[in-house]
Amino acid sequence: MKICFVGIGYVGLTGAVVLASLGNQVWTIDIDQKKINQISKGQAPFYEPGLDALIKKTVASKKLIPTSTWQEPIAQSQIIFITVGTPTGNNGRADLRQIKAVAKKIADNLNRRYKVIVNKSTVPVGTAQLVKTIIQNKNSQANFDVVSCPEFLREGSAVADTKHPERIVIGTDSDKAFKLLSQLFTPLKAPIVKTSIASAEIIKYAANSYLALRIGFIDQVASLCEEVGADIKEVIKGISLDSRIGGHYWYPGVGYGGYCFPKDVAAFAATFKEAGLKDNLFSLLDQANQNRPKIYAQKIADKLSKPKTVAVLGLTAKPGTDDIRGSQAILFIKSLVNRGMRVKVYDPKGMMEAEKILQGVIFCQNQDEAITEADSLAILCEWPEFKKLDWNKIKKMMKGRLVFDAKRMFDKKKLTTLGFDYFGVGV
């Protein structure tokens, strides 16, 4: 099929790649031309495992073209794509302009044939009805069906999660646009689910709203264990042999983060508030969840007991992206150097990123330059390189012993008996 993709984030471009792949001739379109021309070189304009390699080949096939003009790939495509950014807007509303603006450059450069208008962004109920509508307004002539289709991927298994989904939702009312799009997705072989439009708006929201209620459930237990002596580690051991709860996506830590989970549930919380449901437990959800960074740095402040330098290993809100949007480790170290600290930074991936948003922090080469005359190390996210700290070595390295473990990657009881003083979320 002839099919194109506005936006070329990390939903966009992954699935433009994937459905290239497959052999359909797709276009995405931007605004920024220097995303452009790096995938017109083979390369992502971000990091992702896996993706390089994709566009590298879809590019050299001429399956792949990536380009910043409207006319032929609207013109020529039969599916379209909305794949642009709906970052968190006032009162934690979903933010739509792009959504809006793309609408109208559809409408601008639409035919008479029959088109299917995919929005795959995040969006909140209604929205598939407000691009309608604008592309109505501006194109009377236009032949064309507008479907909600939520995406499911992860960042840092981006690739694998496009190319083998757990399911695909399509919520539309159309047939024609249904069997159109079960076409184009039979190849990736998953479960398509078909729902209304509603339906498939709000799914998107409330799976991504559990998910973070699970962190955010598991986050206040491990608060609770920290005040009372027990381990969160023993607590989600003895939970998750219940078959109604399971051992999967335990993550204490100083909260749910990343570019999705953060947006979303504020969005979904203002969702229940529109529709008269101001008492909802995802706007306790957000709240908590915006106070945890600013409840650790505290402890540290406190155990420190005046400004000291404190090394921070891990930016990004997970390993394997260089992504640092939502992440938590960012909330955490400006709540640090609100307090006074000296804080001192490294990451893997996420060090250029990282530099054009943080101040008054001092951006390390590596780990042992961060970790170097610190007085308190703190390791927020779970990087391989991380789990082989050498502790003999840092404990020669750094002035003081404090050591904040965020994702419970060490043994409290080594890292005690070689003399540092150890605390961790959930003990």
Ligand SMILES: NC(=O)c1ccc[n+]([C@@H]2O[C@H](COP(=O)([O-])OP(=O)(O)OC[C@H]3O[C@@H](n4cnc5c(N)ncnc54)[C@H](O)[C@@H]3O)[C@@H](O)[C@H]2O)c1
Contents of the next structure:
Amino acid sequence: MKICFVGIGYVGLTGAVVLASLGNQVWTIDIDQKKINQISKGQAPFYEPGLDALIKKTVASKKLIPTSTWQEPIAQSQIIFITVGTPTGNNGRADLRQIKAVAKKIADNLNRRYKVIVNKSTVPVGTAQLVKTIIQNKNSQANFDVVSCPEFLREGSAVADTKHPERIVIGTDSDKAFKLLSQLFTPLKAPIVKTSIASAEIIKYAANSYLALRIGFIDQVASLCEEVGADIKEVIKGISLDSRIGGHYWYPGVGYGGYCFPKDVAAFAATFKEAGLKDNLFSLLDQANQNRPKIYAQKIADKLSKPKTVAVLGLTAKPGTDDIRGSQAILFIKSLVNRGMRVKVYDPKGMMEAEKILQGVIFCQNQDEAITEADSLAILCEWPEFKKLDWNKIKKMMKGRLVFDAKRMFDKKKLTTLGFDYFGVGV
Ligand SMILES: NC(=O)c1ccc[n+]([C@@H]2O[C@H](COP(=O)([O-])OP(=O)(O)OC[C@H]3O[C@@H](n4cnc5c(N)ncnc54)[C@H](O)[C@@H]3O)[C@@H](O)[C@H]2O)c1
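Swap state to the form predicted in complex with the ligand from the form predicted on its own:
Every chain and every other molecule in the complex is listed next, the one we just looked at coming first.
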């Protein structure tokens, strides 16, 4: 098929290269010329395992055509995916300015041939109708359907998730649009869930908010454990054997982070409020999560009793990505800086992005540089290299002994025996 992606970030670029590698003719449009140039040279503009190789292959075979011009891709494509950003706007709402701008550009370039326009960005219920209205108002000749087809990939495994999705949700009231999209997705061999447009728009927010809620729930229990001398790891073991609860997806820490969870929970809460459901669970969840990094920064400040040097390892919300958008580690570091701490930071992949948004910290070349002379060491992300930290060496390098284990990667007993003053989330 001939298709086009507008917005070539994590979602758009990954979707485009995977569908191009299956033999489709794929155009990718973006306003960021630097990204287009990089992709045209066969390079990924961000780190994502396996993406570079797929870009090289599909650009070389001309199945993937990166461009900043709209006319040909929109005129030629049977299916147009909108994959631009939907960051947090006012009062937690999703900021739809990129979506609206794209809808107008698509309208300007549509001919009379039938097209399926797909909202793949995460957008609040009612956005497909908004896109439809914008296009109809600008181009009364346009012949199209707007479909909601939310994306569920995870950064760090974006390529694998796109190649082997657990489900594909297609929200549409048009049989023609459903048929075309089902045909495009058939090679992915995933179950297709056909829904109304409104249901599809809610599914993405409901899925992310539920996952965030699991993290928010276990975070709360972890805080209680800290107060009463219990251990969240033991609690998780005990509750997990209940088959209704299960042992998967328990991640106590300094709160859920990443590009999607914080903004999606905030936007979901805003949707509840707009629907008249003011006292909703998601507003509380969002608030509790925003407070969490501050709580732990304060604990470190209290334990150190006066401003000292803290080394922070791990800036991204999870390993395998260089994306630091929405990372709780960044909020934690800012809280430390606000409390007068001297903060040295290191991350295996996220340094370049962190340098763009973090001020008043010392960026280190490697973990040893960060740890040297630190009074306290905080490990915020479970990068594999951090799991192998040599604690005997660290003891000699650090000035102080305070270790904060946000992800419970280390053995409290072992570190205490070595002479560290260990404290971890939920213990
Ligand atoms: N990143 C994820 O893990 C993930 C997962 C599922 C869903 N989503 C959702 O998918 C959407 C995109 O997320 P992302 O992480 O890929 O975003 P991103 O910020 O990485 O990419 C968005 C791209 O859109 C481009 N853009 C912005 N305005 C444009 C315009 N007017 N015309 C053309 N291009 C424009 C930007 O230059 C950028 O390259 C968001 O709604 C997000 O919530 C993201």
